[in-house]
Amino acid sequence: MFFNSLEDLWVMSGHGAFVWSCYGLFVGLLALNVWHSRSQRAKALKQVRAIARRVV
């Protein structure tokens, strides 16, 4: 798609609010997914270490 100015890119023929809010929602959910995955991994590793300490 070709835009004549940055304002045209931002407005996108009146659809800019919808398009950019979708991009924002996508990036936010992606960040939330990464954060949640990392926290779950840390929690699982902590549980494994606790079990390993009890076994030894």
Second form
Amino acid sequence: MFFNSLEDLWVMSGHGAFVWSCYGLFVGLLALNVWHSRSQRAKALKQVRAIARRVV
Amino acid sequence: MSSLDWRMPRWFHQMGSPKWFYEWGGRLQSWFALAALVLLGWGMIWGLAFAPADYQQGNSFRIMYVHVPAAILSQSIFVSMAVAGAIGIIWKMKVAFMVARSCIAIGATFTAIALLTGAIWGKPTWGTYWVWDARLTSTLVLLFLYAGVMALNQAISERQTAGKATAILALVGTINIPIIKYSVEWWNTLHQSSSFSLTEKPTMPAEMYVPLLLTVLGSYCLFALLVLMRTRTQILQTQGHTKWLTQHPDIEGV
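Give me the form predicted in complex with the partner chain now, not the form predicted alone.
Zooming out: every chain and molecule, the one shown earlier first.
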């Protein structure tokens, strides 16, 4: 590791808040996108199953 | 049928079949998910904890490993959306319109990430979160373009018409992409010029460059995954009346 300790990694000689918030935004917003895609699929599957039951 | 049909290989037309896209998309999805997870995880941990600090910017340069892929993808996705829309118009391919529609939210997300992480990076580097610099302003315009495309796409309820209108706006909007790309050369900007390219020899040492390559490739895989997921959902939404779908294991297997 480049840093001497986990605390060093967290603080990053004063840049920690900037760096960690950027990584948080990146992971958070993209995870939200994945979650939204999954929930949309679940909703659509439910609708098609309802149609399929009516047809059968 | 268009007169251009004979020029295109068979897989191209198969891809235009919702059934075919649904099947193959489903198979490819898990591979893209795995690749995205491994590449992004590896690149981000490397970039955060193992890459050496920059001699000028110190540790704040680590923001590059999320900012640069987000910025690259924000533009690639816009172009992909316009190309998919054009394919939809030329070959009257419904699935291509669906792909274009899927791109909107994903592209807007990457653009928002690029702007936000850029602003945060600006504070320790330039001493300000925002300047009305050519690169920053043209990227903000990109976010508004995505918003416009999304609004137009949702305002028209008939999907074919919505697809066409969206494609035309996306095609016109791509004029902004070279403006973003060359903004750092055409105008005197605060934003630095590009230091990363997938096709050119790297200008930074390998232990700084490789993690960036990993997060860029990982972001492309995540984009592919999200497009497949969202397009397959649209196939479910629009093909519910078809026999192949109502008899599909995804539907019947419950």
